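One chain comes next, on its own, written out as structure tokens in the form predicted on its own.
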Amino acid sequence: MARINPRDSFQSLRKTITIIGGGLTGLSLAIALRRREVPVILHEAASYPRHRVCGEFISGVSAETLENLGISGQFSDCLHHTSIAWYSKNELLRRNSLPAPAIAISRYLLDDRLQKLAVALGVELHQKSRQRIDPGKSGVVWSAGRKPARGEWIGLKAHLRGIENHSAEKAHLEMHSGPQGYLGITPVENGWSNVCGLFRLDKTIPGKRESLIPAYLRRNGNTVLASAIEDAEWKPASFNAVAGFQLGLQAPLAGLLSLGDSHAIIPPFTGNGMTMAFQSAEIATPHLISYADSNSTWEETCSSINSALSDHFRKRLTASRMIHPLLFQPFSKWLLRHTPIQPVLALIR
């Protein structure tokens, strides 16, 4: 007679959690649940590895959060950045040190590392598996990114090499702003720099694909940087663009548990988007374990998670929503030059 593995028997008694969307939230949640022996099915609409529109600058995440999720080892060789410089058009406004080092790693590399770890831990991963929203279905977590909306923003991203000498002032993170939006530059792995911007969508700006980045920068007054980007080496297939989304809390659907960008998109100037993805997974994990063990209903689980997300993120979402419009006002240059950085970071962390 075959012997029954007690561990397999224990897992078979637990309910399965199905996660739709294999970005940072979905992958880290799947890993955290599998480390606690919860059965997990994960659906990702694309395939790994892939480039995503993302600042690739993780600021404000604690070592404890990464340990709780069981993913700290995936960051052991990452770059750690400590300085930031902010420009308005072509003028340097300020240079500051960050209160704690930020982590820099491309999503192309990080997502691939996390999906391999998830599979090694027993996650049932389905790539190129696009799922439909099914509100009210128990045990299903929706973490498939932004919800399509009539938004006014466009996000543009690419990996470039050879743009280090466009400015004499060196900083690990450069932010270049203007009336149309802002763009950040930060080194990631293998000598590449992530170039990622958020701009007001303007269909009168000429250009397609890669040419959109310097075109938006020129319209924004960042002409020196636009020329440097055109002369730089572009990593093949690294360009990405997204449009048609809104910042802040995303429109909720009754009966649907949304996490990550599906729940809320914080303005990227905060450098807090990737951190919120990890924190969302950390917050949801114990509640989903309780559901998997039949200690709470799905309705109770969703209510508890939504309440915890609101408590944890309310302050930073409110603060960022208030600060973000100020970056596009005529007096923004004065604010960016003189506002103390520490109190602002305290509001958006």
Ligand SMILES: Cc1cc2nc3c(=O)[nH]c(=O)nc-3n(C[C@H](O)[C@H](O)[C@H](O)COP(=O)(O)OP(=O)(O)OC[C@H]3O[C@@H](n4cnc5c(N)ncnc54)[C@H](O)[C@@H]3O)c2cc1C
The other form holds:
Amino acid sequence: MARINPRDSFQSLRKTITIIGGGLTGLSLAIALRRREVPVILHEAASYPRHRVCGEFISGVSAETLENLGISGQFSDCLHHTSIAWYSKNELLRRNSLPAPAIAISRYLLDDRLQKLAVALGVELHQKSRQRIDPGKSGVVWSAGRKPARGEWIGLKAHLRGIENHSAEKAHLEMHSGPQGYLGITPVENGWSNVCGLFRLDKTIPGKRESLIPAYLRRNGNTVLASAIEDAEWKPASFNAVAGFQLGLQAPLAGLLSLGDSHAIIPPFTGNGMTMAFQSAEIATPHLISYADSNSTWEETCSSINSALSDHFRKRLTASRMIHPLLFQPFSKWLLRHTPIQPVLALIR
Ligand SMILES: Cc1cc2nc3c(=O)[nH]c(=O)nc-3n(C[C@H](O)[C@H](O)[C@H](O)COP(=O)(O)OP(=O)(O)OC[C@H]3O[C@@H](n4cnc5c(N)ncnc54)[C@H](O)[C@@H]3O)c2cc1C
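Could I see the form predicted together with the ligand next, after the form predicted on its own?
Everything in the complex follows now, all chains and molecules, and the chain you saw is the first one.
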């Protein structure tokens, strides 16, 4: 694909949008804006490719959203998953089909594909470029992910091979739960499975880095899986951990337009955070084009985007905030076994 320079000729009549944070929100927004010839500068604190704490299970995103963002072609060779099995401690509780296939792709591959596409379309990308929050600056979108906060959760992830034999039951997504949290396993590309968990942070749990995954699973009662994970092949450098964040709406900063996880974090069991990242970018795109064309002020643009985000996500954020604590109650086993899946999915999508 020919490279387009964002500062070329007629495009300079349009204002530039500066995006801080090149995760799924920032990258998909940058691509959508460049496809409509808006000049875009993107700052990313890290460099690509890199592993991220994420279940890598994209559920509930429509083909139309991916098409609107101009990124649908990036998923054509991905695995599509249709079954899910829930375990509590070492016991299989249920197996379900998903109402629509979910997409599985590692963030290592997906974010790298998207950054290459963004650059090819003319996004001025600055890697290893950590920016400071500068509220009130016009034309700046903050999509830098979770806002640091005192939080009670730890997210752990790694890519593993050879963990299939811990259970006779085969499903595309396995969710292993217990009183401390839950961990999902899903095949991604090249024979690797992504193993990713969210647990209540517990400093009494022994271990460092990779050994934290089996250690948290043991404390959670998922002992069979913990042993299988210890015996599995680990992809070098794929381990990642994250702590110090809160689920739900993130603390707003006056004068700062926040999208994706910077706006709100939906609990990971929904498998919907990446979908919300794409939908945030889709929602924001027409308003940012209007600003770039000087048809609206920055204040008007932020206000329209914030109210559209709130309308679009309110129901699922409220529902997931209420459902999430139930997963850790003594009666959670009964709920996981008997709750009809379709109505719950309808609430959190
Ligand atoms: C344990 C766990 C499991 C999950 N599992 C799933 C799942 O299976 N399915 C799903 O859909 N979602 C899942 N999610 C949620 C999903 O990962 C996020 O919702 C999604 O990554 C949000 O994308 P984002 O672009 O908003 O933020 P991020 O992906 O976090 O991207 C933010 C980017 O900003 C950069 N950055 C940060 N600070 C700065 C700065 N100051 N300057 C410049 N750049 C900066 C970061 O390096 C990063 O690249 C999970 C989350 C967790 C914690």
